[in-house]
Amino acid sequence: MKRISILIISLLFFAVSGVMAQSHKPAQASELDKKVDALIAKMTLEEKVGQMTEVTLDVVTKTNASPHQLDADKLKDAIMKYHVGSILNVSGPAYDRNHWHDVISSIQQAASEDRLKIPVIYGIDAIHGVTYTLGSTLFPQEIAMAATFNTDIVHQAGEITAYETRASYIPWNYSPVLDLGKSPLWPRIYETFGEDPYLVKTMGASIIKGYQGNDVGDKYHVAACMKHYLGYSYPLSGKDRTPAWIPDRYMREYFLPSFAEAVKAGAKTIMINSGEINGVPIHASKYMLTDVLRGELHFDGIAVSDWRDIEYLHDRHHIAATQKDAVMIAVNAGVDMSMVPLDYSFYTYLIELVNEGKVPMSRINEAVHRILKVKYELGLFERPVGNPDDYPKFGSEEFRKVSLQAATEAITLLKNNNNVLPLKKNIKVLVTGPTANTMRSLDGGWSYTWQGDLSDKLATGKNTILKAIQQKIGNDNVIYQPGASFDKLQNLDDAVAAAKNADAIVLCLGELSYTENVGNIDDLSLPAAQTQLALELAKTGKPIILVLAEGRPRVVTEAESHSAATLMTYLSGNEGGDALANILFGDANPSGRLSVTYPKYPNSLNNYYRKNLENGNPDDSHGYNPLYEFGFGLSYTTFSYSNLQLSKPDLKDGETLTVSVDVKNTGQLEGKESVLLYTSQLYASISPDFKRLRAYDKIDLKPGETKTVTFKLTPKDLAFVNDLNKTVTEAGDFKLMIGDETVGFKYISNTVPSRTGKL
């Protein structure tokens, strides 16, 4: 009973502010914190307000133009009547580099005839490379990045992003996404890094590090926005924008250890959760916004909004009964920048609040501090325009190769029956499917457009898989028939003939483009018509290769059980056409690994880390039972594990477990390998997970070659959060996994009592 207790105690946190806070105590002010609040000083109500609105593109643009162009009347209001902190966004499709320029020049230079002028701080989506911006290098999205299991190539992703971002003249980035992609049917679970905390998290601090750089003020390097805090990925329903049920033990075991990660690797700013857990919009929780955001993470940058989510705590969440309530719950409950965006409304409230003692004063200046210290580091007051001729590596042949490596290496063999892979270049290739000639299907949304439905015409001189394949072995040497499109039949009965007279059917299945709402499903099954047509090919005897090309792990059981091949290319980038087809063909050896587990059953949505509880019993077919599990992928050469050594059997407080593992490329072909290690606790207070990732890393090896990979483990990774929501790590008896090898330890505290057979 006194368990239950503590549990409703911990779910009754999310509503009400400020139980259990911990102090946030701030440093020692620096010379720059000093000089920020000497600005601070100088300012009126209003400008310090003005510095909390961000407005869209839109507020402040000709309407109807195209392209669109800047309208100096509404910029000036924007600048000189609201003094608008922050700008976003972008009117209509990418831009060129030179409108950027303009755009940002005319911006920055309408801030300068402000009473202070302080920069104005612009901010993009640039969440796979420059999304907005023509020309620039898109990379595979977050789910792919992750599925390399290779945190360099992720760190020179985000390098090169920054650059490109720069060489926009823009200086904020909202990415990464942080959240942890536990549900398959969410629309946007391919910008995470997949299901696993330990991979998120190091992932992202990865990212992070390679956005803003030694220098986030430099001319190469921009402030990252860690999203969305927190929670937002698990809804009940897996629609995006509905409500979250989650305990605050929960919470913290699996989502929260990203945000954290990530504020130590100096993440400058982060975007709020759209949704509501347990209730209570985040937008309005003062105990995640302030209590557990500032007093226990020690987060000092800036927090923003979401996309109208201040008004949304009015008109959808109803829990503010005006706008203006809805202002003075956020502002209060922690949110420094409203993202308001296509109004003033933001402003007018707050200054009505504050005047009226509903806002304090010195909330007010808090997040302006804020505020003004990310400009400062970012060098805005200095250069709030960048030169054009500081970037001639934009969009080269230098940055193209990374994105084609993290393509390569993203892309997952998931099954390859008699080496029917790699095809001989020589035969012919009937190629189909609805994904098989659209970029849609290879970049995803957030592509030159929000839902990336113009990549077709924007992403020129870059290929489709269909187009990659044909350059690979040539028109002759390529059949293509559609077959259907993404839910209907087309021309069933031409790609049928056509297969026919192929040696081999390369078959592309998958989803269009989309984010957010727009990516809303009710069924995680591959459409119908996209089976039948896998069906229907499979009679002609010939051998499918099939390719799936998505955002998230449709159920594809039907038709994947008809295939000699299987790939699954995630939304692998502007490069991935051409990356896929160096795997067709064996120019390239996969490496990929999944980053989330693939369903086999649309009711059967388990995670990797599942508790024992839902393995099943030994005559129960309903239990765990996956597609293919997280962490699987092959390769076209084989490799094997041996002598796992420990250094020691016993682990014990303040100590260091060293990990090492003999890896031998057993095959016939250079290859690279992930290397996963995973952990079991055998009995703990709290029912264990299976299994967790808790190291990995990977090698490069050529055909006989050994490596001995080692990693080092200390209780800390090994902790769990408990029923009273405390970081522990208990004794007793765990397994260590990596491959096809285990070993057991123990661990010894003299603080926490030990958890073993005997319970």
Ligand code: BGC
Second form
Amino acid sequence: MKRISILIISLLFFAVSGVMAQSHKPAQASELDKKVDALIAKMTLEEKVGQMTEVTLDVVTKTNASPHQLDADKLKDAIMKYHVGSILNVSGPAYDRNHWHDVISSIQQAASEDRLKIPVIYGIDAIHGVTYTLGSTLFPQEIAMAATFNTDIVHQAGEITAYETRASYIPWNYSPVLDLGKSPLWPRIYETFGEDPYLVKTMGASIIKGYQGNDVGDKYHVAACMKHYLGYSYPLSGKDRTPAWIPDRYMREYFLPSFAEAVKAGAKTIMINSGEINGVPIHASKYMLTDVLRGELHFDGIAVSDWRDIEYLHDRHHIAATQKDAVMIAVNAGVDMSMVPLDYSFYTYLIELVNEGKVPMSRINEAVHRILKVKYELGLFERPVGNPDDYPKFGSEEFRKVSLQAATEAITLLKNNNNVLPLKKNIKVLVTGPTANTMRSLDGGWSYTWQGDLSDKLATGKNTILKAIQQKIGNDNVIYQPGASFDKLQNLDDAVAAAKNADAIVLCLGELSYTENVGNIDDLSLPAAQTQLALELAKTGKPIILVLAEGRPRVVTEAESHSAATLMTYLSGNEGGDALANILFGDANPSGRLSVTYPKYPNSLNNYYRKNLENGNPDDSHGYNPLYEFGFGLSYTTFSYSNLQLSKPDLKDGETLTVSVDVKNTGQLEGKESVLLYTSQLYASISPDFKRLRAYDKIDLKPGETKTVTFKLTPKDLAFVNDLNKTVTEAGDFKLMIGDETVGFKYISNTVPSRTGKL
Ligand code: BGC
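Switch from the form predicted alone to the form predicted together with this ligand and give that structure.
Whole complex next, starting from this chain.
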């Protein structure tokens, strides 16, 4: 029965999709579109479906060979028999550049022997630098990059990552993650630019421009892949790839803007969310993949599935009765390329489906058009493999410095009682805790391997927190006792005894690296052993400098209540140890601000842009009560805000409001300050968020210096999605906040109706 209804649905789609396919073609075909169409005209169905097929490198390498080696017969099969359009990933740990050169050259050589000589597009997860190439520049993960509130450095990181990806002969990067980091439980929150829609959107657009440059086809830029479209980051349980319930209105208000902005920034490709929302797997959602993505966002690049996700429509989601139905549903919904990636089943089923009339040829042509167009744009037809000599800056000191600066600007000082920091360099320091001496807690997942589990071996020459402190103040001034592993006490007495001989304790708690479902947790609290270590050390009375090296804000309230200073390092990358040591000992002034709310309790996980209802009742303390709020972060200097001014008292349709504020460095040290502009609408037809970030800037101030920071706001910047699913700005009273300054204004409009009849 189910199969019959699927058939009917698919036949209906057949009729509709011919129209859809045409309506999504660019209004005027460019020269490139014509060239692509001319190539498509020469292709057989098998060659077209091959282009839509992506397999993982394992499919074309020798079984159990170490190091991995291409298997000439398997490669020949992939190209000559199945005409695969794309290969991805790494089977095992990172390769060096030479190995990559051999791999990509062999693949492209094979492709050049196929009838139409269409180059393969190789894709990789270079998500914080080039994960899978030895010696590359690894940056802080996105959650930390967002904490810099510095779009320029994020842009530079994008440029460098693109350069080093091309230096690895790869033109396609599965980055950035544009998911909204709303849930601290979700194991991939570290891959996001944090919890705020505006921050995610602006950081995302910056890194995409860095990846793609002005010409994605030059030898230093790559195609970005915005992911995971859409709503992947907010599963109800917090566990990866479990169901989400997200109403359409909230989807549009919070989750869609980063993707809409990325399309405007020119992102060439998109990867689909593996999850299901309101019971609908996104890989099966024609509404999300075609109506919204193509019809509303006007995206015309490649939509690639995530890993095995078409198969999972049958195996996991149970919305397709067979694997073949799964292929039909996904392709008809709008998936252009299947990351199959372990076999050729997709290829076989799709050919059958086209021959049976269940997937229209127009849908195939549309998908292949998008794939070939990106291959042309990337210059793959002229230059399938880059020239090894073109990349002298790969892994250079110049690039390392940018990563160091990013880590320095990301690390967030959350507490500094009595200015205990910076520490003097001639004191004795106990360095302790499970994150003190491992690169895994600086780099996180997607570092050298999928799980980041070989970073201690492969991040050669890079400093853990311990090593960086030893280099900074000399081995003689540093005592090291781990005190605990991630979840068990380890020679606790030795750590406590060592603390008694130290002037200060640098206590490094947090998490080991993990990626995707491997990072699922049942409890947001830090494991008990780590808290116990903190409590025992606190009894010594020595000042505790608590360093949190972790991919998500684990609840640390009890341990943290005993610290004299607290620093959040997130996952700060290969230079994170050095950046932290510079900050601890006063060679750098911290300027990071939290990109996510730091919760105080495991069951109180509100984002800062909560509703007024979530502020609790006047007689209780159960409202928004984080340990530290989104946007919070201290410096070794102090800043004062004054003179917040608006260019006019009210904002009207078509007008721009200029906002200015004076920021003064009132302390003794030069420092960087992130200036965050929030607004609140007091009353609206949909209960307004308590406040929302609308703009930010980062400035540098010398002691005593004042700078005037200016922002421009238009009515569009104050918009929200109303109950008709329309993005509107409703007339009414607003509050605007920067630092501790507040000013009110009205938005006056006579054009925006709402269901409540309000104007
Ligand atoms: C992840 C994607 C990634 C892909 C390819 C999937 O498991 O969800 O983010 O790009 O694998 O490695």
